[in-house]
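Only one chain is shown below, in structure tokens, and it's the form predicted alone.
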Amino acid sequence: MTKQITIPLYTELLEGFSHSDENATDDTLQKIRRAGFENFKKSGFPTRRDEDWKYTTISSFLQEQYHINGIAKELTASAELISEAIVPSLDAYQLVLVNGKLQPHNNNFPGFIKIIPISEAVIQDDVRQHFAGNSTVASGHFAALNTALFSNGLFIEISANAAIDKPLHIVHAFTSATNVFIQPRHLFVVHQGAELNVIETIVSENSLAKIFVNSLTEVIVEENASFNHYVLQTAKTGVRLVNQTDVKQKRHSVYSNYTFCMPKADLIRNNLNVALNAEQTETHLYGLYLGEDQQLIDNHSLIHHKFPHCNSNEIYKGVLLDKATGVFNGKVFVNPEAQKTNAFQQNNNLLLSNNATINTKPQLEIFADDVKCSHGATVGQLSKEAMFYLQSRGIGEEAARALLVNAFAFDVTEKIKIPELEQYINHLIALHIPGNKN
């Protein structure tokens, strides 16, 4: 594709293919790949010209040298840099990937839950079942090519009628000395009946190399079951993130997503698409994204409504400070069988600073007469009155500023399941407003 040509990083990965099936071994697998790689091939990396990436200029962080092999996937991480991820007082199993590779843990795990790396977990026939099932691993930019070329990742599956007795804490951490491309892929299959609560937590150390993390996650929820999800972004300067999830639920099913981008990370973009497969099934996305500096943060949703009968709930909200660029993209999408819908879709925006930005385009698409369906936005600053109230009781303006922020994400965070996850998230709310920073 001639608008390729100026990305290196493009002929690179190309090549790297080429490369990889020479010594592929399972034909069935490789089908998949070659699937994911002709579909990258068609649509290259995304512009400004494709309208899902409208306010979104990806090309100058394609522009650097990456090492695209496995020259950081034999790295291990900092006892420090784990520590970061931490949750103060939270009871959970913990799992660490290092650059998307599972590493030796000790957790003593019901044997209702199975967790292996995904290359073992994808030559398994009753796993691939569940594998690259979605349409938009097949249409997606950067879904393709992580079909393609994924080499490391997760897989977890909960037995039918199971619960797990305390979340699931998995840490991905990012590290290496040079600039490194990382496609890790996950799968995510909660089987019927069964509850589930997964935090996942992405972390990086400081370094002047660049790692661009190519991530796609596949969530299968079967009938009755239940899946709670929370995504906790707090990578450094020189992360950028581009994270996938695409998620398929079964009648009576419940998936909650509960995504928090934090500063310092280059890039975060993050598609989230939720599949209603049958009828009397419940969704809820939430979301809250805090950035500064130059950064972008784009968060991207689809929910398709397919049957009757079904509820879906999406609030995001967005903090921008200093020249930070803000995007939020929200589609709720009602096939004309999906009759008895009932979509709710908000998106509020507050700006810290003048430079702040954020584009905003909540949507609906609704093909069936007999629903309720609402959206809206907003965009504004901190109320000077709040803070002339807040601060003639004594309360200093940066107290004061903290204390409406937090209040400004109570809507999110109060939906928060786990007791001890929300009191963190808090107080990185907190952490990162002007005034109380370390």
Contents of the next structure:
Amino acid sequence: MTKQITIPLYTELLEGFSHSDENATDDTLQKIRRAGFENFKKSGFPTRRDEDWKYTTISSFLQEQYHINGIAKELTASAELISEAIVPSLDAYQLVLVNGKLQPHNNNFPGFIKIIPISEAVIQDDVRQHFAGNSTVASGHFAALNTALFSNGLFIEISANAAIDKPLHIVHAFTSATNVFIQPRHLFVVHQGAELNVIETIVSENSLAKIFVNSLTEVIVEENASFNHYVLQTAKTGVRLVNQTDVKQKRHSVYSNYTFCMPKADLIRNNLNVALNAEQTETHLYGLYLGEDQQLIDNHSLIHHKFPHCNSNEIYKGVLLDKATGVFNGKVFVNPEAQKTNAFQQNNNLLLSNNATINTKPQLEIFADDVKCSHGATVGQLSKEAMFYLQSRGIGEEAARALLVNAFAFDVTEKIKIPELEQYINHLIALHIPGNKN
Amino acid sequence: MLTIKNLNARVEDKQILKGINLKVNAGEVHAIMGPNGSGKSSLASVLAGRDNYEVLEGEVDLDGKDLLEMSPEDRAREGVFMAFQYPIEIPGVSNINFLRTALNEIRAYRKLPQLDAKQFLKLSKERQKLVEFDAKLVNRSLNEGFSGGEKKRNEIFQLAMLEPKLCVLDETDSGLDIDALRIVSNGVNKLRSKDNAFILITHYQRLLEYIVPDFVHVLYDGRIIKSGTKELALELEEKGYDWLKESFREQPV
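Form predicted alone done, so how does the form predicted in complex with the partner chain look?
Full complex below, order starting with the chain above.
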């Protein structure tokens, strides 16, 4: 693997793995970890020669000396940091994870929700069937690496036909005084007929240390189950986030993902993969990314239609300021068997600076003949006419711009089913529009 | 209230306004008529501060302040309101939210206290009634999917909410059916007061049957070539513009 030599972390990972391998306690899990590690060794970190990483040079975020065992230290996040994740006036169950590790909490969860650390869950046979699905290991790169070396994370399970009464808000806080490489791993299982609403918020402190997070989440949505999955990424400068979410849907299930990438983090790379493993499923992927300074925000998604009569709908909207770069890649695969598929995709971008960049690529591969599929991608600027109209009514330039950016994002924000969250997201957007920086 | 002196302006390389002089006092209604391409809408745009117009020469004074030095939003805050000939559709911005933002920015500029939700709602209901604006449209996205008439009525509703002192109506009557024209005109008549003034830009004498002007001006080739009272509009309706164009050409400029 000569191409990996230049990444200092690579050697540390090799050593780190052999150390953890020696101390392994569970044979089956260790087999999975080894398979992951072998795949990572084969694939290494992605380079620009990998089509999926063409516009995101990951090596430039891996130049620092990261510590992979620094995460073992018991760290607590300040109350101030946790409070940054609070969505005003939202009533929710709250869980806090610091660097991936679940903190003590005093929620009174209903009996039908089970929340335990992932390390305790994966040694149970009924959980393991859902864990480390083929795609997460075989795809190599970061997913395989996470499988080999993940440390902390959550297992969340909701029983059949149960419905959560208020959203579960998971705060992922990251904090470190030294450069660290953190690999959280989560698994959600939404059993038959159950309903789950989750908001995940990522927060970090302003620190000089670089925090690289390679996170992997697996989601199982069983028959007739429904999962509203909100992800709000508000990490700050110094954080590099690679976040993979692998979703498997069963018959008649509904999965809705809402991803909001907010300014500041050095890098956000989301890989959102949804496998439609049965008929009559419904999938909604809504995304909004707001990039500023030199930020790089990369959203890759894949919806794989394998069975007939499935609907998928994807809308991603991007607003890029300063020298920010956005990447969107939306794959939709429709297998020959997947007749009567409806698949819609849309990606719209606003460039608010001459130095901002967007690389957008819809990618539909359709092998069935009786389907309705469409895609569209646009890149534009704020309408001067609309700006003038608002200004001519006494609205200042900055407020006018904020109104128009909120309006641009409206197609996505209006889909949020939690009004407090919708209001909060609109507030975050307005906060980051040029001239509105505080 | 408003004094325009020798106003010259261009769009790109084309000079559109070639020395406009106009004085409008509080309480007055002025109609500006003229053939297509004479510069009527350009005058409205220059007053409102549209940025593709470049002022070459002249002054515009609003109650002692230099209007041309101000940004479009400051002009609005000082009390200038232009009803657009083609109001813009802005999906995703709610009509009511937009008006609340506008009104509160104007009030802040004038050092007036902000209206709370209840006060704003009360004002909005009262003005909707005054200008016969459909309550259903108030909560929709700004002008999105509105008919031509609904858009023009929304302009008058905004005017009623923002209470400007100088109102410039740019061909507000174009595209309106008789009923809509009556409603829009009634709205304007109710909003007329001794403290505000209106400039009506129109092609047709018909509007002036509903809103009776104090003065009528004819704009041709970037200049006001004739001014008179409401009878001038009737004369224009009867004779067209050609007789004026001819007499204008005969005069040395």
